[in-house]
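Given next, in structure tokens, is a single chain: the form predicted on its own.
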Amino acid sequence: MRLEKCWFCSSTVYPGHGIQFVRNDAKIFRFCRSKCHKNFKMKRNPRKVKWTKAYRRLHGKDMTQDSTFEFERKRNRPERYDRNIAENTLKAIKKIAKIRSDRSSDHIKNRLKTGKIQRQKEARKQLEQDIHLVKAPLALAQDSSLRLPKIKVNVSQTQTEENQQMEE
């Protein structure tokens, strides 16, 4: 039983499912569902359609390089059946699936970590700006560590004279 990949969204196409399109030059395109087939006919680029695997890989949302992807390659050479090899292969498939899921969850955590740090910085900045809403004014007056430092700006005398002339 051979599991094919959808040309558009890269999901698996099981035997007896999906649509197969053969172009004039004998190139075969397999699609998992009519949604992918219609998008192909509309000449849409899978890298620009957000729900496809190509888009997710291109924009860093899915893992692109991992040693576990090597096992998913298509092999056209038939192998002679051996019970021991088949048993070891099935055990290896389970281990590889577990490793892949662990690595993908780590990838997602690392990807979300940057957003979390940025949200914390924004929250800290918002809190510094609106500390008067959280703390009472008397508490701010007593504790100098809660106040923002005052910035002194030197203004030259010529600039103020020019401003007065413009106002008149």
Contents of the next structure:
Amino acid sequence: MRLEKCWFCSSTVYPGHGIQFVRNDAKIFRFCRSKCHKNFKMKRNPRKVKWTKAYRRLHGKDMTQDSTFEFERKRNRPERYDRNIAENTLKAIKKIAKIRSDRSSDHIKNRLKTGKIQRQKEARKQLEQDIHLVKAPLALAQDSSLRLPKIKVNVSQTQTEENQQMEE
Amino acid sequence: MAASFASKCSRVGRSLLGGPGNNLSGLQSASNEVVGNNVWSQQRTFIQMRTVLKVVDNSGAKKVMCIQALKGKKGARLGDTIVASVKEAMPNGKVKKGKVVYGVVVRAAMQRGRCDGSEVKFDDNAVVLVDKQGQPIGTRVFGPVPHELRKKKHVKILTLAKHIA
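Moving from the form predicted on its own to the form predicted together with its partner chain:
Let us now look at the entire complex, which starts with that chain.
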């Protein structure tokens, strides 16, 4: 039994699923479901189809280089069965899968971080500038609960003296 | 497989599957895909009477037309034997045009279920000519062959093949 990868979307094809297409040049294309198979028949390039792993990796949306991918390399040599090794491998597979998913979600989070910071900055600016759309500035000044809390910064005496000297 | 075939039947229409009378549809289903806007997927069906197949060995024949699918009410599939008539042949070969030969289907455009539940399909319909005992007439086989042939006891063809799918 072998878990293959779908040629189009790169998801795993479990036994009992999918169709295998053998071209006359003996290249085998495996598909996980008819969606991928139909896209292949339409001659679509998976590197241009947004939802495939090939596109995501190519455009830097998903993690490409990681040591956890080394464990999934295809090995053609059958291993002699050893109960301990089999048990340890099964445990390791679970751990590696968790590590890989954590790392890929971190990668995505990092990618989206700059956008998030930008949006927060814009939101803060909007709150200061456009608050008059929500409540009149006079009423705002009178009602203390609607203002942003004033942060008190303790400036030491020596620092201010230094700054004055630098300005001069 | 029977259930999925039944659904295919209802979609395609009874006229496409037919007995010996349906020459056109038999040729249509075995022919190559229409280039261009044919987005509706081709319903690949069995190899039946009048199906033209490619010959992939060096026995001398090039194209062969199926006369009878031995075994199978609806037609032959991957790994089955057929009786065929040679339609096109090389000028000096072991078989000549018009000869009636037996052949083993080594590539079929219709998908065939494997014992692990997956399905295989090939690009075209191809046949290897054999004699009455099942031994191949030619000495070479071109292109990939499926390992369904092993179960059907066509080991000789497997040994001659360059690539086993």
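Basically, rigid core = biggest C-alpha set you can superpose within 1.5 Å across the two forms. Positions refer to the first chain, counted from 1. Everything quoted here is computed from the prediction, not taken from an experiment.
Annotation for R47: C-alpha shift under 2 angstroms between these two forms, rigid core superposed.
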